[in-house]
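As structure tokens, one chain now follows by itself in the form predicted alone.
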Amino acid sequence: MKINALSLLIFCFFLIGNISVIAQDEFNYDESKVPAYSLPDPFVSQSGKIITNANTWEFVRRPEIITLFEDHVYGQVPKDFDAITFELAGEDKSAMGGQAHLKEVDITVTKNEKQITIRLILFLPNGQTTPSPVFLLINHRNHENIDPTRQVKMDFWPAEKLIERGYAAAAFHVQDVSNDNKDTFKEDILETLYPEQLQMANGMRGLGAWAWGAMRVMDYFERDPQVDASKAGVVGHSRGGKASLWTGAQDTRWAITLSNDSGCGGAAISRRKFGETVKRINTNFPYWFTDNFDKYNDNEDALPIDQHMLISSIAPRAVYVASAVEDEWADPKGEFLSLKIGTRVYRDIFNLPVDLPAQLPAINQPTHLPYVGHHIREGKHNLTAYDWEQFMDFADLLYAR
């Protein structure tokens, strides 16, 4: 096939243009190139008042921070609905070779005569005479990761290990509330129960819907006598970790909020622009965050909050941030700095003994303090058996107090 001069010229312009785009899309993995930045102060209210005590934090500053995240990052999380019901859809009292009691529970929420149903998978340890503490996984990966038959077992949700340690293992799939897909994310609670949110610049989107789903699971935990809802942890990995942090910030019923490799829009400081950036996450996943978040593409310094304040809003309840050393896209250092800065509230407002190291801790050397936990493990972007072991160790210490 012959290529004439005009075709060759067009091809050259196309190639140059794409090289330019590629160059623009390079991401920073060099700590020396992190820009200078100044973080908003969690201890100063919007009226300029210095926050010095728990009462002012709880009734003034914390609500301000939550509202700022609603308006600029995650969108509102509507609390209103007409009815919620719980139906036992399946049960096996001798699951896992007799070690566990499996319940598959359909949580149905009704609003304006329309309904959606969340399928909760719950394993409870047999032989316990008191209600079990529980970990809930917000699962965005393939359904087989939370297989209730246990024919497929994955470290992403090592339910057997949780049962062995005396914890209930719970999970739901985000598809039940908002599919993790830009074309179909509206089809569940957004179009069915809360269509008005889609018209709002600060309306709920995908991650907020997942948090909403976790809250409805907590509604069930509070009604199941075999579950100790006062000892419940919400866990998420990656995009699920962003949702778990937003869940814990919104809903004070969770004893522990745990994020794993949550990165940009999760635990990592946005202003560092290390690895994934606000622009990149909004471009790739425009359905995760509220529309207002687009204003901060290449404009992170204009944000009235940053992710350290999301962590601070969880205080005084326990928070855990986990990272992986090879997961530079999620900015492990930025996640740790956010935890360290954000948990000043635990120390300065609630007088809790929080003293994280000055530098990012060594690999596979967890830091488990009262109400604050952290580890960075070897390996890549994933939720592993090692991560779960640290989460359970931390919970053991917290609940023993």
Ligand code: GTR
Contents of the next structure:
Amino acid sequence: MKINALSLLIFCFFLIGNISVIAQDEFNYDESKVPAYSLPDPFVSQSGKIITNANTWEFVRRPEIITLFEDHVYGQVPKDFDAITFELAGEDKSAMGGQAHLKEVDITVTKNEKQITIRLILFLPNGQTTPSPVFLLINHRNHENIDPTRQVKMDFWPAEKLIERGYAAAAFHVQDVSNDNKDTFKEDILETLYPEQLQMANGMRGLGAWAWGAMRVMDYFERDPQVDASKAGVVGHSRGGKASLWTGAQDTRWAITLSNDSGCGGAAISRRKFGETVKRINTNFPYWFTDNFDKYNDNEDALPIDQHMLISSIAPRAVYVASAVEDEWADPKGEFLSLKIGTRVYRDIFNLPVDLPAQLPAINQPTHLPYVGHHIREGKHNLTAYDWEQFMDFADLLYAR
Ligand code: GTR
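If the one shown is the form predicted alone, what is the structure of the form predicted in complex with the named molecule?
Every component of the complex follows; first up is the chain already shown.
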């Protein structure tokens, strides 16, 4: 049979048409097609004990939940090392036209005579008589987003605006701890400090490494007299938002945990399978999660946790979930539900006045309760000046209490 150019072209169109049908069918954006699901109960321990008070929450249920997330989702986050040092690598006491004091701090962690260094960029507001509250951004985008020279200024990290409002602006790049790349993610802390983790099915991977990095920055905050470490917020966008939630869930030193458009493996309920799914994220980004997470590809109902319990484990410290209406891939409704259901622990265990609306709130109408914040803004998947303004408004309220 002879294949001429026209029939080849027709065949190609046929193929492309079918591929796009397959691609669209694979992911659900239709609320009526969200499967029925039941969520694991944060208030019942693994041995069946009903958790009713802060003591059993703190000492029984919360540690269980953290271990479940380690074993099934993010992997362990080792905390042991031999030494940590902080070295001022650069300083400008009149940065931002005199408004801020810039410190570039090298945080070096040593284990078994091997070292890695995280470069922290920190702007402190000048003219303060008391230590400054601080926001730390876990930056996974280009380095220019956190430019210490401020020749480049991006809304992704509006350091000038933070300074204007009396907050210290801090950021580090994830590449210092684990490169955001499936081939090279091991090269930093994993191969250097914690190689045994790479052999474990519940070992640390990318997101855990980034959370580890944020914790080392907190180690620094606790030692800098210009920083009020008791008023520190950890912020991340998307993959960074997954890492910030995992940071705040484990490390109780953070006063506020903020996630922006964190989606699947972040704030969104996995069982909803709306937009990005567990299988899709494990396929595209296998190096973010621990190996055991693969067991839940097309099998979300078997997860012993869901993401609402990540929110619960932050209690009673403040938590903020931000979404964008055009970011359906991250499932804004699933992100809100997770916050709504997860923060029942704040109310029922810690007696905090947390009562989120029953339905996903309207666009650009933030809900700022004393310990829980939420907004869904107009626009796409991104971390914007609007998001940061809400984060600061929320922190203003919390810290004024
Ligand atoms: C998307 C990915 C998400 C999210 C995001 C990001 O492509 O599917 O899980 O993390 O990237 O980090 O921007």
